[in-house]
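Here's a solo chain for you in structure tokens, the form predicted on its own.
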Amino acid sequence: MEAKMTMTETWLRKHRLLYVGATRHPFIHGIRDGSIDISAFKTWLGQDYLFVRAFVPFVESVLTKARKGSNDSDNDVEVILGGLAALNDEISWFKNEASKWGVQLSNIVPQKANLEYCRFLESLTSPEVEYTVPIVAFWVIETVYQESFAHCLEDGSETPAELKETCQRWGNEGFREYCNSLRKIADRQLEKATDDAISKAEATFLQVLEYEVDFWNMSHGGT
């Protein structure tokens, strides 16, 4: 008997073009084939540092919602806590990387795409937004980075040596397993969700992909 398709699998097939647009963006192709303009990478570095700082309170709110809204809160809290702990290390990594590339983080001003994305994340922290919706957002945000940067490490890639550490940070197998854990949580929540919650979660899935494309565009110089 064929296994029933999960909700996330259904969405990934249904919205394949947008998903590919987010995970195979020209910015990522530029890293993979070695043609990226380093100024674009520096733009991404500074803007993503600001994004990660705004991402922390979002993840904290997901953790809070998991305690109340999950049907397996112990598991969910453990997975989300692991992600939250990793963000502290990630912020340190951005600071070190910025120093290496001569990017003055204190001078970085968030660009429009970044501000809008952060505002969107903040809207998901509202108590009225039930757990299923932000856990879907969390899964997609992490997975886009995992798939994008893993693509830059595949056989045949010509990723510059000085950018390989960045790609390894999100493209590694451990991070992929973490993303799969988030996906399992999202699918479990979606299985028992109301039609309204599923509809809102799918809309959020699409919004995240659009924001990710906008973020890459911003880093790529608006092209």
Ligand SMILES: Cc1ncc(CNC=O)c(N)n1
The other form holds:
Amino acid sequence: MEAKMTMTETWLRKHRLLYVGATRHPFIHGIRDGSIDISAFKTWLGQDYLFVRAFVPFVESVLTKARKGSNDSDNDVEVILGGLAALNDEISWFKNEASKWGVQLSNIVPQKANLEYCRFLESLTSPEVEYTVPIVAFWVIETVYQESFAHCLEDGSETPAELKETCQRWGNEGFREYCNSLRKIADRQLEKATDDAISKAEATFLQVLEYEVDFWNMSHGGT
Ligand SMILES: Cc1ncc(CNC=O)c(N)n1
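Can you now output the form predicted in complex with the ligand? The one shown was the form predicted on its own.
Next comes the full complex, this chain leading.
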């Protein structure tokens, strides 16, 4: 008998073009083939540092909702807490990386696409938004980075040596497994969700992908 398709699988198929747009962006192609303009990389680095700092309270709110609203909250809390711990390490990494590239983090002004993305995440922290919706967002956010940076480490990629560590950060196997754990949580939640929650979660899935595309676009001089 064939296994039933999960909701996330259905969505990934249905919205393939947008998903590929987010995970195979020209910024990523530029890293992978070595043609990237280093100033674009530095712009991304500074903006992403601000994003990650704003991402922490979002993940905290997902953690709070996991404790209350899940039938396997021990597992969910473990996975989400692991993500939160990794963010602490990541912020240190950003500081170190910025100093390596001569990027002054204290002077960075968030660009419009970044502000809008962070505002969107903040809207998902409202207690009115049920767990299923932000856990779907969380899974997509992490997975876009995983798939994007893993692509820069595949056989045949020509990622410059000085950018490999960045790609490793999200492209590594452990991060991939963590993304799979998030995906399983999302699918489990979606299986028991109401139609209303499912359609909200699908809309959120699409919004995250759009924000991710806009975020990559920023590094190429967008505002
Ligand atoms: C814009 C964006 N999306 C996803 C991630 C990955 N999550 C945490 O690091 C990120 N750093 N930045």
